[in-house]
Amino acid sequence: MKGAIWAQALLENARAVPGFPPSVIVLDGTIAHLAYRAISILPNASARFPRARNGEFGLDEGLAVAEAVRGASGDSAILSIVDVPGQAFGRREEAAGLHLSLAVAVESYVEERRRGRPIFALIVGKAISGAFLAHGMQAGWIGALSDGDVEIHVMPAASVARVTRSTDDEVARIASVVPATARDVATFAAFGALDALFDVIDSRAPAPAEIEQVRAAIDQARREGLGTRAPADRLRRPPAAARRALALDVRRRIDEAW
C-alpha cells in the first residue's frame, strides 16, 4: 500500500479519479501549483485474475494505467509511484495476453513523453521485472527512497535462488561480487539509473519534511524540463560511464556496424 500512501502524500488538493479498478489508484492534484496525475498499483484480493492479487502488474492493471496516462489533462505531468513485485505471471494471464497489456502501458508512457508530457517516477517499494518496465522505467526522471524495502531487479531474490538452485546466501554473495546482479537501490543508483535518492525514517509514514523534499525535487526537475528525457539519456550520465563502460562500448560497436 506504499504506493497509495506516497501518491496521497505528495499531491496537494488530491482527488481520486473514478472509473479505475481497485488495484489502480489514480489521483489528480498539484505540486507547487502545477498539475499532476499520480498513478500507482495496489493489492486487490478480489481481482479476477488470481496472479494479480498481491500488487502485481496484470492485464487489468496494464489497460488501466494506459487509460490513466492517456486521459490526463493537457497540462498535467504524470507521476508514477512504483511499488510492484512483478508482472502477474500465470497460465490464464499469459493466455489472455499479459504481454499485450504490459506493452500498451509502455506505449502510453512513451507516446505521451514524446508528445512533451513530463513523466516522473518515484520508487517507494519493489520495482521488479516487466512491471517496472511497464510502470516507471519510461519516466524522464526517476527518484527512489533510500530504504531497505526498495528492491529493483529483473527477478526477486527468491526467484533467482529457485531458478539457479542456489541458497539465499549464495545469491546475496554473488550480488556483492557482481553489482549487476544486486537489487538494492544504492547499486541501482550507481549505474546512473536514478536522478535522486531520498532518505526516509519510515517509508510507510513519511514525515512532512520528507514529503516536502521529494516535492521540491520533482518540481525542480519539471521546471528544468527533465521529465521528457528518453531513457537512453541515462547512459550518458557520469555514473554510467564509470560502471557501464563495457555496455557502452558494445552499443558503440553495434552502432558503427549498422
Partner chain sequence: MTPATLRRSYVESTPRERIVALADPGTFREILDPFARCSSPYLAEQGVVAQRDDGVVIGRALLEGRDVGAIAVDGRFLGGSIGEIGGAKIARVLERARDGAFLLLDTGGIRLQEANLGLLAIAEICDAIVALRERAPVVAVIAGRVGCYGGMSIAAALCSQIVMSPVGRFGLNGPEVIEQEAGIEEFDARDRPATWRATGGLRRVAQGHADILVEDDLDDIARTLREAFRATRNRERLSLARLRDRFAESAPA
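Mind sharing the form predicted in complex with the partner chain? What's above is the form predicted on its own.
Next comes a single chain, given without company.
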C-alpha cells in the first residue's frame, strides 16, 4: 500500500477521483499550488482477475491508468507513484492480450507528455519489468526513495536464479560485475536513469520533512520544465556518458552512417 501512502502524503488538497477499480488509486490535488493527478497501483484481494490481486499490473490496471492519464484536467501534471511487483502472470491475461493493456498505458503517457503535459514518477517500492515500462518509465522526471525495499529490475528476483539455472550467489556475483543486472536503486541511478534520490527512514511512514523534500524536488523539476523530457534524454544526464557509453557510441555511429 506504499503507493497510496505516498500519493496521499504528497498531494495537498487531495480528493479521490471516482470511477476507477479499487486496484488503481487516482487522486487530484496540488503541490505548491500547482495541479497534479497522482496515480498508483494497489493490491486488491477481490480483483476480478485472480492473478492481479497483489498489486500486479493486469488487464484492468492498464485501462485504468490510461483513462486516468488521458482524463486529467488541462493544467494538471501527472505524478505516477510506482510500487508494482510486476505484470499479472496468467493464461487468461495472455489470451485476452495483456500486452495491449500495458501498451495503452504507455501510449497515454507518451502522447500526453508529447502534448506538453508534465509527467513525474516516484519509485517508492518495486519497479519491475513491463509494469514499470507501463507506469513510470515514460515520465520526464523519475525520482526514487533511497530505500532497501526499492527494487528495479526486469524480472522478479525469485525467477532470475531459476531461469538462469544458477544460484542466488551466482546471480549476486554477476550483479556485482554487470551492474545492469543489479536490482538496487543506487546502481540504477548510476546509469543516469533517475533524477533524484530521497533518503527516508521508513518508506511506509513518511515523515513531514521527507514529504516536504520530495514535494520541493518535484515542484522545482516542474518549474524547470523537466517533466516533458523524452526517455532518450536520460542519455544526456552526466552519469550516462560513462555508464551508457555503448548506447551513446552506437547512436553516434548510426548518425554518421545515416
